[in-house]
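So this first bit is one chain, no partners, the form predicted on its own, shown in structure tokens.
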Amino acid sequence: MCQVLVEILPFAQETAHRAGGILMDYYGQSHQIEHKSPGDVVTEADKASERFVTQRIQEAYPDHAVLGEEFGLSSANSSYCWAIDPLDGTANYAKHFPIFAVSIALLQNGEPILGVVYEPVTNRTFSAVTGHGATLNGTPISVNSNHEISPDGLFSFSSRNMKSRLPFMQHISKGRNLGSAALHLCSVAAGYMDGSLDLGTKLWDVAAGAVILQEAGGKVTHPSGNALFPLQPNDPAYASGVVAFLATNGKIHQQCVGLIDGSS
């Protein structure tokens, strides 16, 4: 399957790039903003991008399921499922803040095996296929070598973490929130950040970044340290259920798990 995935990767990259082009066509304009819930918004660009990605995947791989943020899970019954976020960072995008991405992942039996995260403003493409490493614009990337939580290391948190004032955050002096879970994961994969913690994201936000991070030498689990993947077929994540994750360079993972467990 690995060789097949290597052949699928260019398709996923091109799809992400073209979806990013759709986002840039709308970017900077006045948007038709809908509120799915307080603080959770969607624009016409999200929908246009997801329609394009979904149609392209269904035409190329009609036997695969597709799970998208705006339109849910397709009816296809398959061991392969594409998890797509057409615009990760919609709140940023809607306010013309230039940090957002297209996230596309392929899962096999609940395990992410291919991931592409494309940031159209900077034209950065993070990619990975299981067993073949991770790249940024074609150049191999890897996590940093920090072996303990550092006073000057960067660690990202979601808005939910910040609002909850999680005690674990007291151990991190350089906390950051980019507004995109996918870019948080890729930032750890590229060695910019030591780790990332999110208690309330969704499968389409984390699946691509998870395989990219793992192939870059990092680790992603549930904040408890328990395995995050593979998902069972009936996992709530396929029905927009919450996915909580701890992602690190691997070297500080157990230290983080211990601090989270001790502060809960």
Given for the second form:
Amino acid sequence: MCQVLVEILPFAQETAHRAGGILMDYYGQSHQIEHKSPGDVVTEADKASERFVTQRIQEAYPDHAVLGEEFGLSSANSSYCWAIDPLDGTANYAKHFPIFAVSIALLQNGEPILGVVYEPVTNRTFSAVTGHGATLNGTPISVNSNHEISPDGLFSFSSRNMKSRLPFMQHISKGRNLGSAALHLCSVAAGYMDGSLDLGTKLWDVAAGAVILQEAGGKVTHPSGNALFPLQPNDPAYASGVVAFLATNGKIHQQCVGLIDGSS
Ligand code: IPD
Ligand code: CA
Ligand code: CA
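Mind sharing the form predicted in complex with D-MYO-inositol-1-phosphate? What's above is the form predicted on its own.
And the full complex, kicking off with our chain again.
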């Protein structure tokens, strides 16, 4: 592993663990909930977690840019950019439904190269660095070996914007929605799920899980099959633009792309 990443991965893991601790401190209490838009809530825990993560990164790596869901992009102009979702699964969290995660990624020249997704309730840490495999709590993980969409394969969707994909969804008999895109990507990486489709996600939802999934042997692209990365410096993803994704175990990717195209 390159020296920079040897140092950065434990830093990112500890940061995610401590941010998860902040989420657990607030969890189960009555939250101040604000609506960013109809159906899109934010709690004080989202903000406290992001403040902590951003501050830690800025202290350790002052030259790096930081993009967080709640406070946007720092002004630092750097080939390195962190993409942070301080609480992925806020709608679950706000209702005391215990499925949510912290997601932290590092991109270099628009390509995610390091990802950590931490689920504090189960104390599960998914991690990866490009070229060095993916792990769950330190144990290597890999995608499953299903070669086609099968009646017993699990496949996750978000519920948002999915009406246009109904024909594709009819090929999936065991659709799931955990309410956290980062955990969907990690669930494909760990082999629990065959795939995941989300049309409303942003860079901070996707970047960490994308590295973890690719390092576990899977594939993540735009639902059209086009590459998501590298991002150009002026890509709208850095300004909260949508980064829709299709994530699979790799083997069923083309089959999914074909069916999704056919259902547009
Ligand atoms: C949301 C979750 C959800 C996905 C949405 C995201 P949030 O993130 O990841 O699964 O479908 O597009 O916005 O708001 O809980 O951080
Ligand atoms: Ca999110
Ligand atoms: Ca969030």
